[in-house]
Amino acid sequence: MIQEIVSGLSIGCIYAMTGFGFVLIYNAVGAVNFAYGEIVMFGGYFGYLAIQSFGWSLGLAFLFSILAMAGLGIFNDYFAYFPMRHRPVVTVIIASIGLSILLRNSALAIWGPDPVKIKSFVGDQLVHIGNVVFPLHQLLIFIVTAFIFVGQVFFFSRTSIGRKLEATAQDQEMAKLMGIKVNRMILLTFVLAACLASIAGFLLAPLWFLEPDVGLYIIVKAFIAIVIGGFGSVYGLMAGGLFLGVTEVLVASHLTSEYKDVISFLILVTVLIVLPQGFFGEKVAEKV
């Protein structure tokens, strides 16, 4: 049971990390980016490309993935958001869906339909705690996730760039009046979210096989975690991701793996009916 919970928590951390990048973009532009799952997927594939095609070490492959994903974040901003920024939100959402289809089919054309895998930074080592044995990679996921979520608190509250990003997310017009370069801040948000996706993709690849459709699966689960925890709440996102990950693993282990996705959607519907703002969300008045 403990091993299953640890496994569920590690998957939940991936959901939470993906959801965090998703929320960053949503806060900056006010629209959901349905291509973010494919961006996470590309983070893993860029690492695979560097290792298999270039023969680089995991460390160099990770740096290459970060830089390549930063470029993909710029592409996302300039071609899927910037031309649509003054149009209705639904137009931006449709553009993100188009980018999602483009990235998924690009991955299919470049790497093919066969699943691939990346080795972990810590190899296949195991951690033994009493009678509990679990991969060291899962511990690495916990450490990286904790570092990212603690680091974001410091970044947004203690740094000048972080406060500008937060001001832009809260009110773009007011941020402009304060002299903040809003377009630059939005571009930086896309780049940061893409780099975060690279980390998530690298951590995800040793757990699951990479394939062109994995992005759709991961963004759906991350979105469920966001809704469960409360849209806009970092603590809620973390709680929602961990809760969803553990629930899925326990259902798959003790009932059947065929119904774990059904259980996830049932949880989503139940939360929307009983607690629409999520576990940690707050009711926010609409602007007039």
Partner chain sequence: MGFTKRQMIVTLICFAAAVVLPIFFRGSRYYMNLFNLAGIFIILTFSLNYIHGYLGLISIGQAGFFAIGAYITAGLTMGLGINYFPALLLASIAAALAGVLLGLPASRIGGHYFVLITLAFGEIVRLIILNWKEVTHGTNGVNNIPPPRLGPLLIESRFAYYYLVLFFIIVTMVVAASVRRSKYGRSMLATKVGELAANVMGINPLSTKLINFGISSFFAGLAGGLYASYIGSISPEAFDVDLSVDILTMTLVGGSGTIPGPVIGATALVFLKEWLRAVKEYYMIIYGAGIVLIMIFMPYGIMGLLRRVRDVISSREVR
Given for the second form:
Amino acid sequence: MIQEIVSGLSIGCIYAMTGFGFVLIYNAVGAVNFAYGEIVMFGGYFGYLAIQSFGWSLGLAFLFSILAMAGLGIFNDYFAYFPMRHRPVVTVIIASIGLSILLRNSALAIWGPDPVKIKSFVGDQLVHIGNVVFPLHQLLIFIVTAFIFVGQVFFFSRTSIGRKLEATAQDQEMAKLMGIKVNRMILLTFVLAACLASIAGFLLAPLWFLEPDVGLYIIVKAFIAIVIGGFGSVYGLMAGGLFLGVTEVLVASHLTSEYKDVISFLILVTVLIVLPQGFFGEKVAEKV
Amino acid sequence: AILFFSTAAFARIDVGVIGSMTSGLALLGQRQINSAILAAEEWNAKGGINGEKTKLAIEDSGKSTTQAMTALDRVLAENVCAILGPIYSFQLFAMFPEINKEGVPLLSTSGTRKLTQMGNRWYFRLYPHDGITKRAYTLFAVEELGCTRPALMCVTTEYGKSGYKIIMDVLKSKGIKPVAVTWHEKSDKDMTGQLERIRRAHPSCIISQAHPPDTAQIIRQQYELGINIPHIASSAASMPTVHKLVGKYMEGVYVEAAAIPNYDPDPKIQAWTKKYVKKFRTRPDSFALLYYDTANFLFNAIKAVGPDRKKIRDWLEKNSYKGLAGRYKFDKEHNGAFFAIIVQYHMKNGKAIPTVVKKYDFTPE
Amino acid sequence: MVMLRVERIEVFYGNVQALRNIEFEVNQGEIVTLLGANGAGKSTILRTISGLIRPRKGRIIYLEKEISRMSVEDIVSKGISHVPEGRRIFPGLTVYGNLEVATSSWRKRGASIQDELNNVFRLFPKLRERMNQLGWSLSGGEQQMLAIGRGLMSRPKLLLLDEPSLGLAPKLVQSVFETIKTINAQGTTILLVEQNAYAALQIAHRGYVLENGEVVLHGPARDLAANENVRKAYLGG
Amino acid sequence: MNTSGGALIEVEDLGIRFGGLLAVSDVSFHVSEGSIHALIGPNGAGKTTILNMISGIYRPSRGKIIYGGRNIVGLPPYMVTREGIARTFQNIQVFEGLSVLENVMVARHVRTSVNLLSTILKTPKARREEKSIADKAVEALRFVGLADRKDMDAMNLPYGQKRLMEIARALATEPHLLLLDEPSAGMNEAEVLNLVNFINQIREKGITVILIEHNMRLVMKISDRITVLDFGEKIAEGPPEEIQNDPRVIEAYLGTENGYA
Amino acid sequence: MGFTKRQMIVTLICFAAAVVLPIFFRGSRYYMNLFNLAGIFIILTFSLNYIHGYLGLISIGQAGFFAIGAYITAGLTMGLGINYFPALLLASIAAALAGVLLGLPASRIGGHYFVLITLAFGEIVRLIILNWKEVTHGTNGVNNIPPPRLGPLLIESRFAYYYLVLFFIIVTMVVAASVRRSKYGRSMLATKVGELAANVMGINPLSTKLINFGISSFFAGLAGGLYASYIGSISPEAFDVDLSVDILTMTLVGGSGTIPGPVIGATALVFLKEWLRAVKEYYMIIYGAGIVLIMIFMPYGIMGLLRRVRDVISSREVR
Ligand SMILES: Nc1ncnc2c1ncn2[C@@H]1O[C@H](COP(=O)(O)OP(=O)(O)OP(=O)(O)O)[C@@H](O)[C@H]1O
Ligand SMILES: Nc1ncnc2c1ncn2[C@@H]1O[C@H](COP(=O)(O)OP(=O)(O)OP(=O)(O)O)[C@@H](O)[C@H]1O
Ligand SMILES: [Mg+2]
Ligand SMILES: [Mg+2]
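Return one more block: the form predicted in complex with the partner chain, after the form predicted on its own shown previously.
The next block holds the full complex; its first chain is the one shown before.
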């Protein structure tokens, strides 16, 4: 049981890691970015590229990935967001679906369909604690996730830049009238989110491998985590991610492995019915 | 990535090739299309079939039935004399009625048992179907490894499900019941839940039936979690890609395969593999090797009877072919390959090297 | 000294012309009011000045620089603050968050905004009570207070107010107008759009009257208040 | 009390809490049939919240709303409207993308009966009904003087006309009780005079009105009775003359010198 | 209300063209196939057109209803031997019921959540089809689905099928047109832009949405039933998220909320996808980029573009 929970928590951390950048973008532009899973995938693939094709060390590869991803963030903004900034969010959401197809298939064309992996920063040792075993890399995942979680909570609740982002997402025109450099803020967000994706990619690749479809897989999981937790809330994402990760493992182990995903989706639907705002979502309604 | 393929403009013999070049299914599809290209180029370099060049009409069947159907339409529009088909059974099933109506031979390297049980006179399978390979590795587990308490881990796709049935049948014939059975999605990234369930059942070996990435995940996590019992994996685990992912945990793993192109000591296969790698910059898998044999078998047929659909079919039914991987001869259901090997992997200098531990041949006499 | 000069601007919504040849100026230290019936184009003028809409023709000169081609953010950072029609509170930010965000144009890292906050709370004590309530759930009047407060937080040189008294209780209307007078006395120039023409003309120095997107009359506030037509059209008598 | 009958709606001990905030507490008042009843009070006093509870948007934490002899607490908004209570909004609510006419037609649906199948099959009955929806909607627009703007996208109406359209929309539901939330906001004095006539005409149609307003001239001119709220509680109630001179009301709401009002 | 004269004429011309079109392509099985697929996708696109055009919601779960329609039609005709047309009707009704059922939780929430809940729904349907082998035959799918029979007539050839599909397209369009111009359409549009206000105006938001979901999934189910008998073989792979995304793209390319939109969008995309095959494995990349470019340059789809062109021309006439 403890083994299952530990593994579940680490899965949850990966979901949350994927979600952080997603929430960042959501909180800045008020739209779901469906391409974010693929962006995380690219974060990993850029590292793989540097290691495999340029023969660079892991550390250098990571730096390369961060830089390349900053570029991808800029691309994401200027291609799939900026031209549509004055249109209904629906258009932005759909553009992100288009971008996700574009990126997924580009990865397929560039790196082929085979799954690949990159090494972990901490090697592939195992940690034994009592009867529980886990790869050292999972420990790294826990630590990094916790770190970014705290950072992001701080960012949104304590810094004025976080507040400016929220304002931007809620009413861009008004945000401009407040003197917020809206376009720059959004560009910054996309870049930041892409850099986070690079970290997520490096954390994910050693355990879950990189393949062109991996982005789709994790973004769906991250979505469920986000909805369970409450849209836009960093706490919610973290809680939702851990909850989902642990539930999945426990269900597969003790209930049914065949309908494991159906159960995750049912949990999602149930949460939506019982708690439409998720665990941590704030209600923002219309005042008449 | 794949290369575009075109031959001289005065090509005469049209052969259709349908396979997945996009989406996640491209993992297998691309390699097979490569093989077809390689075979055709070789024939053309030697002056063609009876002096006429072969032209391949290559179409992507993507990941859906609809796409496979339009691919078929496009191939048929080229008036092909035969088709080298996709590996995925759901696409093949969808193509069957058209194939029958049109009367065009369709050859593929799929393992799904049911394909040849539908009485389709135009479809030919040139891969040992699950009934052969699953039987081989289940028998191997029980007879050679003495595993009486097996646990099964299967993927929820048709591949996993039909394999599961055959494994269960073989086990039943031996009077054995698996102590645990788990399922997972092809895209699943973590098997801890399934493996913990298996651990609680105290099995003496694990038989898995899954696709490449999930197989890698299963093997790695099994040993990471310290479940130190033999693992008998399906042919996905013979792929070099999988070895890279699993790393040192490949040590001792048994794998069922139709062929092992990358490590077969046979010099002919070695030469072929080299050529393939050089040309496509990716390693072939067993499907690719057998697809290459399939293409050659077909070209031989065309050579013998010309590009006539019906004659090709009849010729294929009657003749046999000795390819790189083995001998092909069709039974009444049009199954053409009955060989299977079991290999065991050992780690040498960080690489997983297979050694053949048992060969099975179920060719009906 | 002329602070803002609007030179013959024309503004369109799609194919519909909303402003024709509008021309007026605001001097440093003045309160200038724009009067006009529903749909006359008052709000459109303010939106054009703050850069939310681009004029098709004409120029707007602010402190001797043309601003009609600048981005909204740049205009705002030059000290123009626009309190728009319809309040436009950030619904998901708290009252504090709404006020804090408004200091973006001048605030350096870590600078204190306490003085500004106190200023706003002195004017609208109700907002202090509601400090941590989310914007959307405020009552209409509270939202209006917040909108004005937000405008004040940005340390404006020129304040554009679009119907600031809308939806405020009578007692508060008085104090809002008094505040406008006070901040004007402290050096902020004000361009005021008000339906409460009576009050607006009482505190303004000069006024312009708009009809169908054109300036039809202008002059000192006192003269306008005495004008027969103005009385009939806007003062209800 | 000036009156034409018994109470149409009785609000009893109404209260609602938002988190820690008691937005309305123990408010009671009766509105007699055919009268105009004003609700005034400082910003945030709870006026709109009371309308929201009457129209079913918020569910009160306590208290009763007796309308036509029965307690309507718990009815969803569309049922409340079906019962004959219509309203306008303080924050204007226009159906964007629909024409002015369609905006008003939407409000007629509550009085229709043709089912989905007949609508799809376009039975004669469905056609007749569709026509009557349009006719009644035009009639309501004519009443507020917006008939000539019926084909315009409602979103592009100027602020004041949007308010008029909202009134037309509310009237189109054929209410017995009309709730108006700050109808004069955004209108100048001349337009307010117009509005006064107009509310009087509504009363003449036999419709009872509950009116929230900050424009005291308007309120004093047309209300039969006024209820004053402060911090969610009722602090006074009575006819206009009485309220105007009530020291508590002056202190909390009107202000001492009537300088700018 | 009703059509203007000009719209009437354009509509008639289009129908006439649609009726004679296949006569020229009769010899090409390939083009006939594409026409038929386009036809089925037109109906499918209409189904999303309701949800997106009238309620402003994005669904990426339409494939789920499509699958329900397909499997139930196949099951009824093959398993119970029911004639195709009643089976098709029953299957569509079943899909409609599923839509209403999904609508119960989904109508309480808006926007982003809705996208995700439909995504979840589509996946649940696919997973159930995949795993419930006894009924759905898992990944093997259902094969040899018989072609429709209309009395003595067996609708087997692609040519004959074309007219069957055309008939249902017309039905779909007629329904769409009468809903748009009815109180139901108006209620939906009002709910889309201001749910609370519509509620206060006497519109029951739940029933309005459920009616919308019901109609929407009815047509998705109908398209599924047509697809099943047309292709003759169905399996879970055909009904994944990508299909739902395709439908969404078609809706938007055409111009959502309009009547000609789905026709244009579905046809354009079916053919575009085919033409892009020339670039082999790069075509999905181009397809993805294409979606983004459409959003950038024609946010209201081809219909929006046509309308803009028309506005420009007519404003020139005025001058
Ligand atoms: N977004 C828009 N699209 C089209 N026309 C518009 C738009 N906004 C305003 N208009 C039109 O422009 C004209 C001027 O509107 P504006 O809002 O500036 O008037 P206003 O004087 O502020 O009126 P009010 O007193 O009602 O606020 C009006 O006729 C209005 O209908
Ligand atoms: N949904 C809500 N959540 C939290 N607080 C609320 C909510 N709705 C209203 N309030 C608070 O309840 C109080 C009463 O609000 P209400 O809108 O009824 O005021 P009002 O009397 O209409 O004021 P105004 O004249 O300014 O419109 C306000 O202080 C407001 O902030
Ligand atoms: Mg205005
Ligand atoms: Mg109010």
